[in-house]
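Here you get one chain, nothing else, as structure tokens; it is the form predicted on its own.
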Amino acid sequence: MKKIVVIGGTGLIGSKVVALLDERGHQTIAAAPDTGVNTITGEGLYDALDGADVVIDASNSPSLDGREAKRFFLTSGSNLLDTEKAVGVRHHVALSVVGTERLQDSGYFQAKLAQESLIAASAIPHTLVRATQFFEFLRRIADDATRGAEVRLPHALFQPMAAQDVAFALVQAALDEPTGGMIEVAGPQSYFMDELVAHVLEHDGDKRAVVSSADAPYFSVRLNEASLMPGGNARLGTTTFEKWLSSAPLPRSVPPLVTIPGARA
């Protein structure tokens, strides 16, 4: 049995983490705000780290602004790896994502590789995690994409997975031994954005009409056929489209179709 703390284990990938964690017996603790662990302040994080072996980072920046979030990225994670030097934890997880250095034209993700820089850099024996986007998140990128009634997105392949199967990513690498490097986990299939995202949304009864547009970015950031893609070696999820398609719960609402009061053009 060891003893694991996942931060931000209270989060759609962490509280998944950790539950499949107690399943298989080991002490975990979800390290979070609202249960007294901060790891920009440094609240709490000595006693929830002190005697842990893995420490599992599903955290993730509050913001998507490039700033933001590499001022919490490389705030939480030295506050992390400082902590974790001091109290003698063996192992270092980080979640990241598949094509982060190739999505270098946003912000957000320029401070996802500083984040990565930074695990390497350390004296902690560490594993990266690089998912691809989860199916979970289909619906922001259709918000993210809106304008007025129409959601415009690329003509761009991507190979989305079920959060369950990150999770189960994230403990599997937990329980290894440190890689020292990165690990690339996807979905068993590959889909174009523009397609999968109606598809969703014509699930949903949302009326909003999806355009493909090669100009169209994806959060500020233009696309090619590989940005996305995980490379030949990457772990693949066994849950479907389909399959967590039929279990999702459906939104709480769906956008009127309506002009949004300065919506880019």
Ligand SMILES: NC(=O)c1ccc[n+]([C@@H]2O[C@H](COP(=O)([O-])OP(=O)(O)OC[C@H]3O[C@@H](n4cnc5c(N)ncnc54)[C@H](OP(=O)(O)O)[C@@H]3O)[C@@H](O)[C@H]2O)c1
The other form holds:
Amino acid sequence: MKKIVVIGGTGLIGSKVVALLDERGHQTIAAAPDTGVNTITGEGLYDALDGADVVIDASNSPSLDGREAKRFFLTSGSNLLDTEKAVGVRHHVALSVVGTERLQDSGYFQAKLAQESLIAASAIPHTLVRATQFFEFLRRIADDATRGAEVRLPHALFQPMAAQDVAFALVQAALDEPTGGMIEVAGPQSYFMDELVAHVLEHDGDKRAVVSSADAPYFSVRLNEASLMPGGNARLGTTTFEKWLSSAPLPRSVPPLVTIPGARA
Ligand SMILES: NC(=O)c1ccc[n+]([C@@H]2O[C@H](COP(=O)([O-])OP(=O)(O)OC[C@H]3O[C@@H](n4cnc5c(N)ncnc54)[C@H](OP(=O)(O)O)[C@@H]3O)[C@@H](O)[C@H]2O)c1
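Could you give the coordinates for the form predicted together with this ligand, as opposed to the form predicted on its own above?
Following is the full complex, with the preceding chain placed first.
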């Protein structure tokens, strides 16, 4: 049995990681501001990490704005690594995003790369787990790309995966020895982003129309065919998109169509 602290242990991925580790009988701490552990202020951090074998960082910046995200990941990361050094943590596992270095037109992905570099340069043995987009994130992709009644997305390949499979991969990495490098994890199949998002919206009864546009950005990044794709050594999750969609709860509200005065329905 290991003592494992999950930073962001109340979030989408972190809460699933905590549940999996609890099932396996490990001593697990779900660390987040709501549970009294704050990696920015340092509140509760030393006590939570004291005696821990492994720290899994599945936290996220409360703001996706580039500058704020960078401040979050660098401050949080430094506080974590310093405390881990002080208490003798033997393995730091962190969640990042496949293709981060190819997405540097986005301030958020600059922040993720800065987080990765901080960890790679630290003295704590580490494993970086880079995941592709979560199926649970597809509706958020649609919302970010919505202009009026249209969702403008590129016809670019990606290989999204279920949050549950991301959690499995983090748990596996945490229970293995540190690799000192990067592991990629991805879904079982690749899709075109515009087509898959259209499929989700149709499933939801969401009337927004997906418009494929070569120059439409993905969160301010112009994608090419390879931008979001994992490499050949990626570990693949087993949950298919169809299986996930059939069991995923519908969103609480479908965004209303923006109607243009005077336009005919
Ligand atoms: N979205 C994607 O498709 C995707 C793909 C690959 C990788 N990722 C990465 O996955 C990671 C996790 O994403 P997620 O969607 O699971 O995040 P999430 O659901 O937003 O959860 C974020 C967690 O971080 C915690 N947190 C925030 N500020 C904190 C602080 N100061 N101290 C301690 N904990 C803090 C939050 O706690 P509170 O709720 O109490 O604030 C929450 O538990 C991110 O780093 C992201 O870059 C995302």
